[in-house]
Amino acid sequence: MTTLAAEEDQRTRSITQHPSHFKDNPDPEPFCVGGVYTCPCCSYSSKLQFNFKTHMSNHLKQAVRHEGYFICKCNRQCRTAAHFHCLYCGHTILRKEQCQLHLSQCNIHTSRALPSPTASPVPPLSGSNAGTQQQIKAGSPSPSPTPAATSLLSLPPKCPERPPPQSQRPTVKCRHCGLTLRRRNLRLHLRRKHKTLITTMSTSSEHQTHLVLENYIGGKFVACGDSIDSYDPSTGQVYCSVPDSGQDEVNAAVAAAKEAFPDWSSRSPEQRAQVLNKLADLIEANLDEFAQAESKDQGKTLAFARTVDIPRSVHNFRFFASSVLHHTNDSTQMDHMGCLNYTVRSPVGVAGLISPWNLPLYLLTWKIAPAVAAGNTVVAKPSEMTSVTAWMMCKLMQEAGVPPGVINIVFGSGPKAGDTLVGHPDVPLVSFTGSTATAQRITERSAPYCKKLSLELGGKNPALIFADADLEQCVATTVRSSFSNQGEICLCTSRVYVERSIYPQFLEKFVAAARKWKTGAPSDPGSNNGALISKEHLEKVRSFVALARSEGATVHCGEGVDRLELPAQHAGGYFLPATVLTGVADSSRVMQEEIFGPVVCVSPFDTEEEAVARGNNVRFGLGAVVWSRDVGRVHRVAGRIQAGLVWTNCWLIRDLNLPFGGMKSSGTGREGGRDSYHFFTEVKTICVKH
């Protein structure tokens, strides 16, 4: 046997067979530097001898022979069930499954002999090393280790995601103070001394706190067993963990809203009105963080969280805080009758909402605020991919004086969470805001129970411009309605329709506008467009536009077309640019279903009832634009459009107090400030005989 291996062989034997031979022969020297014990296997330090033979003494119980291999079980230093160390390389298994793979691989195995575990056992550690330990005290250069020290030491010099010692572990800077601190410390520090809401904060170091989220139900913030990964779209990294709630959670949020429903629809709506404007408020003055954290989770640009997320967010609050104390019921007399009738409204109960990912706050709160302010409680979920506000709103709801149980918020997937929230005997009316495929499973979950809906679906918003439209305003508000949160509004026009005679001139000027609209890393102040919201729905977005080339289209400008200048550390996101489609045929998958994404097709047309009848020829009917000088013609074409919601000579100007919804596959029931009361209550008539 050459040297090599006999060595490789006393190594194997001296673990395997030997354990306990530091009970025996107590001589822990060797591994002493600087007055400080350090366990060969791992990162284990001490500098109390008995501390350190006791450890090594159990670190050695636990290892076993496998096949070549030597298998370490130090769970509390190394936090892995089992892996395995090769006995010839160092290198680390984590599965005993791959054990056998890397030893036929191992370039130094496949050199020399196994060690045969028959032989002899080697000595074990004797007394005659107390020259070694007055050598290594007085500082001079240690002999050579003896055999058994040897066999130890050389043992893999560390095992996986062991704790690195205390002056290596990572720290990070408080912003606010300057404190540095464990890196694990700076939430409970920032939620003690800086009130707070999220912990990815400037750190001294890149690395960024992984946050993890919890379902919020009665109260207080609740575990799920179970999770999903959230991404950072611009990078394509994991940027949170979400709960993937079932039936479990659900009927527990249920429950607890169930609950808390007689005390809180007692409430005056003053009282109630009360909480949601302190709600608003905390909202407000955490804005900066809430638009940081919405950027991160759904991809859009940070100027447009900033500007449009989360201030829409805080308006909903008081909005309905507002509208809730101004209504007004009916009432008829009949005085032949001696009869006098009126109405009266009443909260429902528990509400389901669902929200989507594109407007994560600004739409959860749509539905949260009319429903609470109505007197109802909710138990709402929001989409698993963009769930981070939603939590950071949970963090706000004690101090704003929401009552346990009013607003709960339960985190998952739709199959999960979703299908059984809407499934609910206990959830007598839903709201929903997605796609129109998901309201069809909503719709028929919630049928046995005979269910309030209200469902804000898709669209395929046409614009209409007529040869005497301001062509300037029509292209740069175009360009906006096309691509504004890349794409990725419901109201967002993807079909436009221009009078041929201006066709030219328009797509021109619409093209060159189309190629500055910039789309780029989400914190840069100069980018129009942030990241679409996954690498599932990137392709989605690809797929259309290589359809429509198949097709015969023209692609002039952003997929395929222009180049994307991206920062490094966006390489891996989910980007892309403003595209312009031609020659798309009205039967093709292109213009018939909703891409939501920044893809627009344009195409000309002749004739007023063309343009109306190409302008409806598609499933959906949310909403729609209008350009032209003509008043006639504005009032009659926006009458004609099987829409919604139809703007002339402009796009996305609001009053909430009227109705929004959708026609046709695009949704039933409408939103704002009467409707919402109405479909949160219920209503009564009461007649008085006197």
Ligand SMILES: N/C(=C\C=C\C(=O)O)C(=O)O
Given for the second form:
Amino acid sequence: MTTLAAEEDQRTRSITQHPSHFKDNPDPEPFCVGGVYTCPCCSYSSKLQFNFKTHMSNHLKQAVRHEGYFICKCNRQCRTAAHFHCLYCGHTILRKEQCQLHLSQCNIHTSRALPSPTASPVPPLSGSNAGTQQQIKAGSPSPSPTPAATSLLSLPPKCPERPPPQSQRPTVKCRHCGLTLRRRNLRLHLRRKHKTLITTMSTSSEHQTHLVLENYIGGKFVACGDSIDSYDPSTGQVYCSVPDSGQDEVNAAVAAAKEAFPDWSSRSPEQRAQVLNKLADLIEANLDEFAQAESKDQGKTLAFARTVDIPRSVHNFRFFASSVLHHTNDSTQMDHMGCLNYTVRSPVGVAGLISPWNLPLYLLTWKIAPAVAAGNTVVAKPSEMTSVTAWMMCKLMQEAGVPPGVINIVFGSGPKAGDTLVGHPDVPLVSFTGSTATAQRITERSAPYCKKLSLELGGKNPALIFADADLEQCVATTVRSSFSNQGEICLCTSRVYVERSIYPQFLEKFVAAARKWKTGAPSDPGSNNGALISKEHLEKVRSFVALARSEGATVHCGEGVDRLELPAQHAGGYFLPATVLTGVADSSRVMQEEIFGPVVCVSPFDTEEEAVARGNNVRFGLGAVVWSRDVGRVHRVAGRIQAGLVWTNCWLIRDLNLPFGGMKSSGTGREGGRDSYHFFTEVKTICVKH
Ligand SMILES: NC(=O)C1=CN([C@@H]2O[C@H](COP(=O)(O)OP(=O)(O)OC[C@H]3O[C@@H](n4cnc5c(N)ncnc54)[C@H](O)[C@@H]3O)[C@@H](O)[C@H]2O)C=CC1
Ligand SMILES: N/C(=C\C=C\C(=O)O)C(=O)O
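Same protein, different form: I have the form predicted on its own, so give me the form predicted in complex with the named molecule.
Following is the full complex, with the preceding chain placed first.
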């Protein structure tokens, strides 16, 4: 046998034989050489038999077949990537689509009888080594080489896809220590030596990877038996597996947080701030990678993730690290009683934090930062649809000096992981951002424990535009406030009321500007919007436009009117163009319910009184915008609008010191600077008689 053939034989045997062999006979000894157990499939090795067995059973759970190839989702060596190992030459392929290409190009495959991938995808996993070999060699059922394979039979006996000799293999320099290593070893090197980010995304779409996320509990990544598929909304393709955590995972995370609480809460605010600042620095140092990941995971444009989501996540940590240093307590004198009263504040304990999918890392860190700055430990559950950047952040925790158990992240669905967290007796407070319906469930679930709740919910935010407004500025900002982030921000404008005298003028300019608000590939710098979060959400948003139409509304632009021009790879994505409706009655569901998409209704009004009344005529009360140059009117109307935040002549200018939250069905409680501090601490009044 030639060396090449021997190598090939060895690879073939190990790859085909390994998982099934282990399953039938889980004896680790055949894999032990010189006291080291080595996985033949992915070269994981350990001196500990127990670790090795765990590794192998993970393989068994996760290795799946695909057209003659294994997808190795090994949790150790390939944590972030599902590799396709060619059964015949062992070559690693990163993308499923390249399998066929490789098959047709590599003459090792074509020079031997090859089973047709469609007719008989892979030799059976069970069975003896010899049997497996024989089936590959015999090509059972009878070989039917593809035309490409046949034409390649005459090629010289060299596999064009085989890895180049060691000396020619691509190398990279570690940016942390300067060490030159093979590119494929960089991931392992970073994890082992620098405990920092493992590259999750390549800038080139040619090198997409399948991510397998793990929970972060007690300072360690912990695999979860079950998983949920996560989609790239811009392609409609699954690209990530998110742990489907349940009671065991949540209990473990709460226990870890509880254990970490005494030490963390007794540290000084300065010590805690130092850790948060370091975490901010590390996220910032990896801003681009975070932005890429957020864009891919959520569907938003890369530009938005780069300029809003990730910088604001960094800012959350810096802001609360600083803000916690400046709080003061109250005191009162009662000299006539010989008493001095004062307040003290202490962290509450283990905080349960549940965040949504629209601004994933931003809204998660908006909760984590103030909670841990105040001395709590946390168990956070991001949305199952957008978990990647939270998981990436976990990779930075150790380097930032976050002690094990202080920040635990459990991934999974709302009804399973979220519900368990909310109902956990050792979690005395819950901060939630998301839908009003889920908030109602959370309120019921936590009622038996009288938990402290902060609920930031949906909106149906009005913009009231008076005739004396600066029209140009107003149009430009209202387009932004209506459609930014695909309209998936709880503060987005949903109803635009315009004083009748300027209504036609406003509508014309507004529709023209909405048409220019480009919906396209998230990575395209020219795109203003990317894709909506999910197929279901896209359908929901579309159904509101259809409802409006059926009720006699006019669709001026967007859904059903303008065609979207999308690159081919985004044909399966969840895109919907900026849509402007008129003629919708205030009583319509379209005017009453949160759509949470790039759809806005415009309607004329006659008096200030009417504008305020109609603005308030919904069950929500989160945000509002008032457009007028009349200072008196601005203050008057802002005072009368039922909303937690009112902007006048601007939108989304945020001072994190000030309270954020909604009235009515838009929530209970406020967060931001002092409000977050108050929420995440318990206050005690002490009376001293002297
Ligand atoms: N920021 C906001 O105001 C948001 C509003 N929404 C609105 O809600 C609608 C539905 O979106 P969803 O993704 O279903 O929002 P949701 O409110 O169900 O999801 C938000 C978070 O809550 C979790 N969750 C769900 N059920 C839970 C439960 N029983 N216990 C604990 N946690 C639970 C989810 O896993 C996610 O992490 C959207 O169309 C939009 O109108 C959604 C997300 C954010
Ligand atoms: N809470 C949300 C947005 C917050 C934005 C901000 O703080 O500026 C949301 O969309 O749920």
